[in-house]
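Presented as structure tokens, the chain that follows is alone, the form predicted alone.
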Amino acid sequence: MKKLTSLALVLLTVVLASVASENTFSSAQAAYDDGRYAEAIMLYNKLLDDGVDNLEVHYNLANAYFKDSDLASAVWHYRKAWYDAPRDPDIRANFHFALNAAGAIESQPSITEKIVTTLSLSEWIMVAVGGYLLLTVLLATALLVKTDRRNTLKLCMIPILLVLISAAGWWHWNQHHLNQEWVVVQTEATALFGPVKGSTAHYKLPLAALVRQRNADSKGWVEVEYDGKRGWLQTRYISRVSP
């Protein structure tokens, strides 16, 4: 009985959650409709901060800053939402925009990036496993059944294919985790040529600019690389987006 009790609390304590998030979420909504940026923006960080950390608060949350006039929030969180969501035109659209409007230059993706990020890690993943569950079926179906075993196996290229793919996708996404990426959150950031207080200034960093992680230290010192240039900068200038 006690086991019954202390279940159905828990069960209550989520719906009571799920039901408070809706209703911050409904109010954010409707400051952000009304023109209430600030508020917006505090709701919708009471979200993230309470544990509702979904693409939908972030490419909102983008909206918010972006209005209220933080383009470095703004640039931080459609990254964030493009994470999830790559090819999401809208998210896509405005973190374009956002990083023109801070005069930040955004990098031009190669051929090979851009086939790779038509799906996000989770829909990777989704798409290896269909390909190994496809590539099993296939192999015991050679296995059982002895007629047309040749064409059978012939079919077996296709679920290793989508998994040679796959892992060429995941393979991208793990370069956000080892080569992070991080937008400039202060002004007159400046890129050393090394890690070191007083090391020759290489080149000046725009607020919400988008760089990649090359290399850091135990120090706070990260090396970033930003339009082919690559300096040193104090985590303080910086916060890191990439999941």
Contents of the next structure:
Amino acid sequence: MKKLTSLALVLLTVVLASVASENTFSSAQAAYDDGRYAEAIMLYNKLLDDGVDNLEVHYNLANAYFKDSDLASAVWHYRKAWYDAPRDPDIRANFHFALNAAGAIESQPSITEKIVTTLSLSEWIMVAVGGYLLLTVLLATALLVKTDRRNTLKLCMIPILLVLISAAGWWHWNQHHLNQEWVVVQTEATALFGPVKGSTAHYKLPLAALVRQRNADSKGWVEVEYDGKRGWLQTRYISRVSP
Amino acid sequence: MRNFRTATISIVGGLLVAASAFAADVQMNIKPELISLLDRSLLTIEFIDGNGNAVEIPEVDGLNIQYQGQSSETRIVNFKSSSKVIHKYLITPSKVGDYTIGPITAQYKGGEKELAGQLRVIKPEDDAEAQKVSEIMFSRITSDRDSPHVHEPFGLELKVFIRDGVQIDGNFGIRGGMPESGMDGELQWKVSGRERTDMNDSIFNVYTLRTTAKTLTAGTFSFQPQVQLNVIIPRQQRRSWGFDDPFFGDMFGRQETRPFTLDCNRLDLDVRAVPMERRPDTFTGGVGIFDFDVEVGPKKVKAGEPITVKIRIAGKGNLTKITPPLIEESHEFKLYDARSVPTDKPNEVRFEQVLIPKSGTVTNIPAISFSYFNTTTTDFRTISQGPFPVQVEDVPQQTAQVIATVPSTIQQETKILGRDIIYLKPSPKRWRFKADTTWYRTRLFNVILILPALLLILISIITSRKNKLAGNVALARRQKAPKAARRNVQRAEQVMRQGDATGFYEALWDALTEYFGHRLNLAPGEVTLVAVTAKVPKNASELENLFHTIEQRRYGIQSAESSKDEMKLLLREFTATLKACERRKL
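Rather than the form predicted alone that you just supplied, could I have the structure of the form predicted in complex with the partner chain?
What follows is the whole complex; the chain from before opens it.
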């Protein structure tokens, strides 16, 4: 009985939280439509503060930031949404548009990168699981059915290939944990040759530029790569966007 | 003795550590300590026989000190090695004067040390008046518009002033100081002229750089470009190889280029937004001054055949940001997306849009209007062209077929003509919370993931066992043996309870022959005492007893004991013997 009551309470909490989120989302959308972008930003941020983690919230918040001329935050949230839906044309178009408006250079992904980013991390895991299940079924069939066993084993190459490609996809997304992505959120960000204040300036980073971390030291310096160049930057200039 | 040795080693070790600590040092050097305004000096901090981190040098007014990196040196002299870690800083002066750099505290192996250095910067030889670099070289930026509109191109002019006598290599670079966001693309500066001018009783060479800029947003844009150029300076420090004569200096090109970043005024431009008031519905983002032409052809078609509307917009403004003017939609014709068409002319854009009349009732293509914001008169202007008369022949049977074939080619060529961000996304179907565990990180998923593998292992074991038994008759029979014995023993127990002595001994005999028949892979007639004891010699006596007793009782030779007690005893012996044989490896 106690368990049932607890379950009912949990379900009720979930339903109430969903209803509240729905209302806030609608209010934020109405504020955006009326051109009250600051209010829309506040409401979308409230959803995030409440623990909501849907890509739609990040995307809409990014739109509101863009309209409010805060390009760095817009790029940050577009990128956040992109991690969940890398194929979404709206996210890609707006992300590209925001970077262009900010005057930041968008790195051109290689063919391999284009392939592995066609699916998100969870989608790659889904493909891997599908491949694994298919491989299990085919192997079981090969064990149980003696006829045409050779062809069944040949068919096993398909799921093996699927699992290998998924592993490449997983590895790529895992790189975002190792070499994290950051967005420049402060003006006058200048990458230096060394992780020391007063080191020679290497290149300037525009506000809202998306950079990839290559190295870090314990004193709050991060070696970032932007437009093919590497330089050291203090973390106060950037905000980490990688999950 | 052992204590003495330990003490000696400790003392020697301690002395060595103390000696190494004593040898460690840190030093600061500035070379040269006397430089001219256009020269530079190198500051080094050397950690001798130890490692040390780069030290942050405090800012000194009039000097720009930049960290250059570190290097290390190891020397071996008379079998004694010494090493250095050297941190280098480049000092570039911006005005003359006597400077003290430091004191700074450096931490090294032997402790802490305060370091300081002196540098004197004097006037350059060829310019006795200049006190600052900014008096010798500077730049000035101006614009041809005070407050342009968003997307409106405006000119920027940058003049670089170099005092006569200073040699530069002619390469200019802009290292920053431009608006970081809101600009439409990167600015491309081009050197457009060079002249000489008199300023403050000095002659300056003036280089003019020009560019055209556009903004994507309204607001104040600040331009204060940091122009970097390379000044050619005679080398100050020379290695003396006996060629110190100026003739050789020139002959061997003993000059070097040094980069300088010039001071520049700050230009603030207030970029105005295109007004929302009285903005026509036909406004498609054009800002500037434009002409608008439309051509329609062919003018005589059958229903279902395409008519192409060619639109040309030319003039001065944000041509690349203009999206094609809209053609009023009608149920009488099908309208496809406009596509941009490449053009050789720099100040024009062309679009083509295909429409297909559905029937012969179409007599003209409606008028097309193009509205833009005129930056000279600061108002919206609309230019209309058309309507365009066309003759459409009615061919009802073929209409649908033609319409279906045309779009594929048109849509492939269509280019996305974006001028704003894409609208909001609708509310998600399911709300996801950060606290929620991702599906692939749940325990249930991990358990489910293991199940197919376990199932596969199980199937593998079963099939492997099955295959093994199918290929090995002896093994298959070996595995049947205990089951056969157990079945017959159970039958014996059952008949014993019923008091059927004949059945009991028959059952035991069956158990014996079937067990050893399977166990030793023998044909039913081959199971004899001799054959069995030959294979199981260690239990020969028990087996002999069992064989004899069972055979005797089967053939009616009774014992002196009570029949039931004997059966129980025999059954116990039988079970024990078979268990012993079962455990034995044959």
